[in-house]
Structure formats: structure tokens, C-alpha cells
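Here's a solo chain for you in C-alpha cells, the form predicted on its own.
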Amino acid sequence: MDFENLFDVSGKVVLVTGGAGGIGRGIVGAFVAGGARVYIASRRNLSQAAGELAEYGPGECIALQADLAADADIAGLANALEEREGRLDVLVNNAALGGFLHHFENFPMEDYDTMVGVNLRAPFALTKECLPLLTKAGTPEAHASVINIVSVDGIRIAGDNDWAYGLSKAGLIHLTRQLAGREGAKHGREGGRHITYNAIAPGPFPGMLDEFLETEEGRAAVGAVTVSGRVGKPEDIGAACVYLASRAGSYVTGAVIPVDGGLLVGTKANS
């Protein structure tokens, strides 16, 4: 048995979308943490939060443009990374919409489109563009990653009429258990491909609840819903990406894991 190094992802070309805030923030901290080089993409201009992100090293954190709702824009993403790296080792589609929250009969199909085109739509995408940059990468020894950041809402019903945002996560599930049964099916032959596809399922944490979050008593409310009694840290999920990239991870594959503090479980979840 061979316990040395075992979660070790230093060295590791990591693209994650989203990366500047929230889960995305934790996810990126990680990697640096541990000594990857890590490339965000957003349609924004990052470079102040990559440097602030950088300070994690002894990893680095690059920022680069893009618009995940422009074909153009993606195709140039994966251009980008193979111009400067050559390789992706680990493609993280963190970046979502939520909100939207409109009753069934009421729903603007605008907002519908919108949010699948973010949700699931764009990681389709951008996990195509970057199939060749991760077969590169990956070897029986060390494999490649691609990691998708989901929800609990993806794979429970839940209340509050989020109709698009859900369908959107659970499609994203969907996509991770094909890729891993159909292009997962390739690993171990002859040229094939040594790439593991997996999904984080996020249950109550900063970003997309900071209105619930901003007072004590919102926080407390959102934390009971859990097993653990707590909302949860973005390092939780980056600790969880960091586990799936490393050799740690490489027997896992078409995985939905959720960190969640016990949501799914608990009681109320369940009542």
C-alpha cells in the first residue's frame, strides 16, 4: 500500500469557471493550497481576485476572459490553455445562475433558457472544447479530472420554484454519469483515455443564499436544516475537488457526492 502523497495535486493544471467568489473561491483556494496552477474564467476581469487567490501559493492563480454563453468564447478558452499549458489536468464547472424564481404557469421561457444555458448547457460545452487538453493529461498513473459543481436541488424536489434551476442540476448529473459510462469506458484500452468525471452536490452555503446568511438568525435557520447544524465553509467543497483530482480520487468515477451536511438525511429534509 502506498499511502505517500496520496491527495497531492501540486504541479496539476486546473481550470475552474466561477472561481472569484463563494464555492468557486474555496474550490480555487484548495488547488493553490496544494500547488496547482490555476486558471479562472469569467466574463468578468479577474486579475485582482487572482492575485488576492494567489496569496494561498504556493500554487499560482491566473485569470482569463471569457464568456461561457459564447461558443467562441469557449473554443478560445480551451485555445488559451492549450497555448500556454498544453495539458488540463482538472476542469472544474463550478459557474451557475440561481434565482429565477417564478410559479410553473408563470415562468418566462427567457429566464428558462438563460439558466439552463449557464447551468448545463455551457459545461457541456467547455468539458467538449477541453476533451483533447484532458486526454493529454491523463495517464494510468495519474489520471484527469473533470469535476462538476451541482446541487442537492439537482436530486431532491425542492420548494421554493426553482423549476429551471433545478432541472438545470440534475441535467448536469446526468451529463457526469454519461460521461463516465460512455467516455469513461475508454480508459485501460489502447489509446484510450484516463479521465474521471464526477459531481459535487453543495447543500446550504455562501454565494447564492448571502441574502439568508447577512444575520445570525438567518444563518441559524439555514444551518438547522442540516444533520451538522451549520452552513457550509467553501473549503468544504474545495477539499472535496482536491480529494477527487488527487490519486486519492482516481478509483472514483460517475459519482454524485453530496456536502451537504446531512440535508439529504435529515429529518426535515425528509418530513
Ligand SMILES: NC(=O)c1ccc[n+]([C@@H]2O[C@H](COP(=O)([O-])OP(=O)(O)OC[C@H]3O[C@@H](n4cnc5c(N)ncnc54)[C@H](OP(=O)(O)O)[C@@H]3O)[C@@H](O)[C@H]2O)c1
Given for the second form:
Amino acid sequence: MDFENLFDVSGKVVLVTGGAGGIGRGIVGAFVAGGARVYIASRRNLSQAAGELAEYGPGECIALQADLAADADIAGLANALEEREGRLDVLVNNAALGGFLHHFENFPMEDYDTMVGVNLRAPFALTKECLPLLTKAGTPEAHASVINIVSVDGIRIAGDNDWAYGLSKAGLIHLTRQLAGREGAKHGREGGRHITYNAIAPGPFPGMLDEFLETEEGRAAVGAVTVSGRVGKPEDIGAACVYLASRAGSYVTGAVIPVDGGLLVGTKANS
Ligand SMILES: NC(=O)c1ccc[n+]([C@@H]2O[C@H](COP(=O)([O-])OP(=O)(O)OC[C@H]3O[C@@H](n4cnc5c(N)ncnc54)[C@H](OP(=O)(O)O)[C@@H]3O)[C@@H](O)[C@H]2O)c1
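Can you return the structure of this protein in the form predicted in complex with the named molecule rather than the form predicted on its own?
Everything in the complex follows now, all chains and molecules, and the chain you saw is the first one.
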């Protein structure tokens, strides 16, 4: 048995989309703290955020810019990584849109397209574009890893009027499992790819829920629905990502891991 450096991610090249958001910061911080070189990308200029996140080093944080609703930007991200690194050890599809709550009868198809475009189509396209880089990175000793950040709302039936978000996340869970089962069929075999595909399903965290969590009522509601009785901390998701990307997670593929403070098993979820 070899327990040395089980959770080591030092020297890995990582891309985290939406890396400066509420949950993204926890993912990036955990990899930077572990000595990885982490690229973050979203629509905004993230130079300042990259500087702040680099302070968790020994690793590095580098800002790129991309609108994941645009195929050209998705291809541009993969090209930038090809030029700078020639490989990618870890892709975290984290960026997403929340909101867009409407009654089903009146749901604007434009909103549906926007949400499904960023939350489901973009991870599909980016994973496809990054596949050659992930293939180059993964070896039998050190696998490459695709981690899709989904949601408990992709597992349970989401709240009233939440028609497109839960559906987009359920689709991303299916894509994760399909990639693990089909692409990953060659995982670990001679001449095959050494890439794992997993999903992490957060419960309530800072980020998309900021407005809700600012109110006492919101925090109390989260306390009531989770077994842990608290809002998640960004590093709770970062820790799960480091597990999946390191040797510790090399035998895990096609999994959907809830990091939800027990929301899915709590009495409220099952009453
Ligand atoms: N917070 C929660 O309670 C919670 C619960 C379950 C699941 N999640 C999931 O966790 C992930 C992170 O969410 P979060 O709460 O951290 O949300 P957030 O703070 O709103 O961050 C989302 C990030 O996505 C980026 N983004 C949105 N549209 C984009 C586009 N077209 N192109 C590129 N980047 C785009 C945003 O950056 P720009 O605005 O700069 O583009 C932002 O940094 C998401 O997948 C979300 O569904 C969150």
C-alpha cells in the first residue's frame, strides 16, 4: 500500500470555468493551495480575481476570458491551453446561470435556450474541445479528470417555476455518466485514455444564492433543509474536486457526489 501524496495535485494544469464565482473560488483556491497551475475563465476580466486567488499558493492562478455561450470562445480557450501548456490535467465545468424562474405555460424559449446553452451545451462543447489535451495529460499513474459541477436540483425535482435549471443539471449528470461509460471504457487500458468523468452536486452555497443568504430568513431556511444545519463553504467543493483529481480519486468515474450538507437525505427532502 502507498499512502504517500495520495491527495497531491501539485504541478497539475487545471481549468475552472466561472472560477471567480462563489463556488469557483473554493475550487480554484484548493488547487492553488495544492500547488497546481489554475486557469480561470468567464465573461468578465478576471485579472484581479486571479491575483487574489494566487495568494493561496504555492500554485498559480492565471486569468483567461471567454463567453461560454459562444463556440468561438470555447475553441479559443482550448487553443490558449494548447499553446501555453500542451496538456490539461483537470477540467472543471463550473460556470452556469441560475434564475430564469417562470410558470411553465409562459416559459420564454429564449430563456430556456440561454440557460441550457451555458449550463449544458457549453460543458459538452468545452469537454469535446479539451479532449486532446486531457488525453495527452492522462497516464496510468496520473489520470486526467473532468469534473462537472451540477446541483442537487439535477437529482431531485427542483422548486416551483424552476424549469430549465434542474433540467440542464440533470442533462449534465447524464453526459457525465455517458462520457465515463463510453469514453472512459478505454480508461486504464493499453492505448486508451486515462480520463475520469465525475459530477459534484452542491447543495446551498454562496454564489448564486447570495441574495437569498443575505437574509436571516434565507439562512434559517438553509439551516432547516440541511442535516448539517449550515450553508456550504466554498472549500467543501474544492476538497471534493482535489479528491477526484488526485491519485485518491483514480478509481472513481461516472460518480455523482452530493456535497449538500445532507440536503438530499434530510427529512424536508423526503417528507
Ligand atoms: N451556489 C449554490 O448554492 C449552488 C448550488 C448548486 C449548484 N451550484 C452550481 O455551482 C456552480 C457555480 O455556481 P455559483 O453559485 O458559484 O454561481 P456564481 O457565483 O453566479 O458563479 C457562476 C460563474 O459562471 C460564470 N458564467 C456565467 N455565464 C457565463 C458565460 N456565458 N460564460 C462564461 N462564464 C459564465 C460567471 O462569471 P461571469 O459573470 O464573469 O461570466 C460566474 O463566475 C454552477 O454550476 C452552479 O449551478 C451552485
